[in-house]
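Below sits a lone chain in structure tokens, taken as the form predicted on its own.
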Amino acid sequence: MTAKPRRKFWGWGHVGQGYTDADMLPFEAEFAEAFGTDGFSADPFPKAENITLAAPRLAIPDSLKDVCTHDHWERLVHTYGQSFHEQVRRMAGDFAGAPDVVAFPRNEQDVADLLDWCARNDAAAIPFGGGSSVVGGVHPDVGDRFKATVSIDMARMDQVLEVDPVSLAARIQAGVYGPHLEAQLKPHGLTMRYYPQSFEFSTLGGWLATRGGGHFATGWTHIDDQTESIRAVTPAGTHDSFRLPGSGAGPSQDRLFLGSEGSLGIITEAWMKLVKRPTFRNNAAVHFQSYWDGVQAVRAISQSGLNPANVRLLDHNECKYSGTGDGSTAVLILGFESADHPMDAWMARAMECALDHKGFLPDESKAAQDDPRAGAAGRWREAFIKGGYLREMLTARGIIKETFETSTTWDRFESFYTAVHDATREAVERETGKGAAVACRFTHVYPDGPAPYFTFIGQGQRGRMREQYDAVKNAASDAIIKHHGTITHHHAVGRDHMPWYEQQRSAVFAGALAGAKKAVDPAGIMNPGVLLPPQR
């Protein structure tokens, strides 16, 4: 029997996956030239045997021994998500705050028993899907407010339980990872077509709890759009809702759990809308000398009713640092797909919109229309898929390459982009010096506005990388809120975005959310410090 691959506790993916030192040579050369350095030395990744964890403060009762463990490796894996802060702490071998117990429930009764056990023993319950949070959403950071912490990993609840081929929907357990979900739907000729960058190591429950953004850049953008009903276990009981295509019966029950980030309960399953697997595709990459011409082209396409599956505008720096191009142009990546009909007419009209705004097609773009892996679109796709694996290698070399995302309306976009871009650039240049850069791409677009996704790059100073990151992230977040963007479009709030989320939401809503929290989680054990300040 082949041994089950182990998750890394120091980075992204399974042990043995990812970039090698040889793979990193082109990246090192590029950043060495940008930063004006001779090269980079890589810090070694921590070894499990060299990390000492505090002794577990909670004994596992006989009734839960089949689902709970004190295993050293599992406690390491479940200490952190994938934020920059967490990556730096991992590299330093700092695993303070590791969970005392890691639990793997098999069914809803196990989940209910675990929550009851946590409440009786004053232990914080931290739901864990794939651990891909980049905003501190799964770190058991509860200080001394609780006697212990339990990380509840949903990976054993990973089945598609029922498929409705008539209504195009499926009842799916929340612990299923993206690839296993799609493998179970494929024999039915159906798909969720939900592919976040974290697809390989994120779960349905995580997508729901964080209101994640998926494959479609228009139309179905957030996971909300594909949700028919949700089932969740809370300390106060089990929530269930009718499965419906839509309803006007009061405030939406399911919306309470969409985006709740494990602070109200644990999502165990959901009915999700599906589509037939696409068989018709058209792809293109349109170049623009001016980024703002590209912006106007995207606005025209987003308001045309064409609803492309992919419409991602990459600015000049995004093209350069993702390997999509040489940075001399901005690039618009367009894609249409359907299971019902050819998309030639849709693509032709979208191309008219792009060319009307001074877009042009290099020779390679014409070939890429038939092959999504060719040309600029293919290069961007490859970089996007591998992005998660790059973080640990860059951090080990003292290179900061981090992201944040937001959204705003078209009428404000130029002033918003300029303010956020400039605040970020000034901060990263001040903190990291020569070679600092800021890039931007659109991940999703709407008729009333885009969702820009920024990347900032700079040379880190070992021992100060967290402080450098904070200075840039804080400056960017302040600018976003000042200019009325959202602190997060699809990365969620977690603990990292809390100060700005509290500025974005109204006091009335904060009170309503606190009331809901008290009703479903009277002891305040569910992921304390996420969405709301700890209740104690």
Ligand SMILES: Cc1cc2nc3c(=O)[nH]c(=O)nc-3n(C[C@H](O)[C@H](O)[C@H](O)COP(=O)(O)OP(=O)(O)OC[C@H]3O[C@@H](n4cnc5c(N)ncnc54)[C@H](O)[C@@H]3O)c2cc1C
Given for the second form:
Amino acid sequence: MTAKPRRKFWGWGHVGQGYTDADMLPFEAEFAEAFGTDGFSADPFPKAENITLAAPRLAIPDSLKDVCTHDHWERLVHTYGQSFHEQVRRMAGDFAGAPDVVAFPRNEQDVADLLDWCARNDAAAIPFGGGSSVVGGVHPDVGDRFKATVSIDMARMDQVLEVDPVSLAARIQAGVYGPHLEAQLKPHGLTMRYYPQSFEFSTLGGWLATRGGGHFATGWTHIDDQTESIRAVTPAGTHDSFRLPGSGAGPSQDRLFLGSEGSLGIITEAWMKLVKRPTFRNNAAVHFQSYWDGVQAVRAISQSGLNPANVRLLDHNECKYSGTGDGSTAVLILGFESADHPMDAWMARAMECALDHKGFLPDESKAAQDDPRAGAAGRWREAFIKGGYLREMLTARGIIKETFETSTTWDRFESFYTAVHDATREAVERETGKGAAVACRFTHVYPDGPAPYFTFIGQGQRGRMREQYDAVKNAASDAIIKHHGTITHHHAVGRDHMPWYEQQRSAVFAGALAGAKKAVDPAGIMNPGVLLPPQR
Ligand SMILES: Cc1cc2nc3c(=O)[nH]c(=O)nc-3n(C[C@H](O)[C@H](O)[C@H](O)COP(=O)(O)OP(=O)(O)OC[C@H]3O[C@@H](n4cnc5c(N)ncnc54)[C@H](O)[C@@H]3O)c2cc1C
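Could you switch over to the form predicted together with the ligand, since the one displayed so far is the form predicted on its own?
Following is the full complex, with the preceding chain placed first.
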């Protein structure tokens, strides 16, 4: 029997997966040129046997011994998500704030028993899906307000329980990871077609709890659009809703849990809308000399009612640093798909919109048309899929590379992009004293505005990287709020975005949310510090 692969506690994926030092040579050459430096040296990854954790403050009772552990490796894995701060801390062997206990519930009764146990023992309960949060959503360091912390990992609740082939929906347990979910739907000829970049190591419960955004660039974009009903266990009892295609019965019950980020309860299962597996596909990569022409083309397509599955505009730097192109053009990756009818007419009309705005197809694009794995679209896809594995390798080399995402309306977009881009670039240059790269792509596009996703890259100084990162992140986030963007389009609030989320929401709403939390989590044990200041 082959051993179950273990999650890395120092980075993304399973032990043995990811880039090698040799794979990193082209990246090093590219960044050395961008920063004007000679090269990079890599710090070693931490070793479990060299890390000492504080002794667990909570004993596991016999009644929960089959679902709880003090295992050293599991406590390391569950200390952090995937934010920049967390990566720098784990590289330094700093695992302060590790959970005292890691729990793996098998069913809803286990979840209810765990929350009850946490409340009785004054322990904070931190729901954990795949741990792919990039906003400090799963880090259990809640200070000394609690006597202990318990990370509740949903991975054992990973089944598709029912499929409704008539309405095209399925009842699915929250702990299922993307690949296992799709593997269970495949025999039914159905798919959720929800592909966040973190697909491999994130779960349905995490997607719902963060209101994540998946594969579709238009139409169904946020996971909310695909949700029929949700079941969640809270310290005050179990929430369940009817499965409905839509409802106008008062404020949506499910909306309370969509985006609740573990602060109200634990989502255990949901009925999710599915689609038939697509059989008709059209793809194209259109180039633009001017980024702003590309923006106008995307606006025209987004307002045409064509609803492409993919309409991702990559600016010049995004093309260069993702390896999609040489940086001399902006590129629009366009894709249509259907299980029902050919999409040639849709693609033809979208191409007209693109060509009307000075888009053009170089020979390579013409040759690669209709094959999403070829040409510029293929190179972008490859970089996208492997993106998660790059972070640990770059951080080890003292390179700061981070992303943030937002959305704003078309009427503001030009000034918004310029302000956010410039604030970010200036901050990287100021903090690093070297060249900086800032890149942008659209992850989602609506008729009234795009969701731009920025990447910044700079050379860090070992020992100061978190400070440097904060200066850049603060500058970018301040510019976003000042120019009327959202602090997050799909990465969630977590602990890291709280200062800007508090500026973005109204005081009335904050009070209503605090009231809801008090009703479902009277002792305030659920993921304290996320969405609301700790209420104790
Ligand atoms: C490389 C990379 C790429 C990414 N790409 C995308 C992307 O394309 N789109 C996108 O939307 N996000 C993306 N993210 C962010 C992240 O993957 C999403 O936020 C994802 O939805 C989190 O899912 P998870 O299962 O890993 O949840 P976790 O990270 O484990 O948890 C996230 C939050 O949800 C809570 N939570 C988890 N499970 C439950 C549950 N069952 N009930 C209640 N609360 C729960 C946690 O307490 C935490 O607050 C990316 C992250 C990485 C590292």
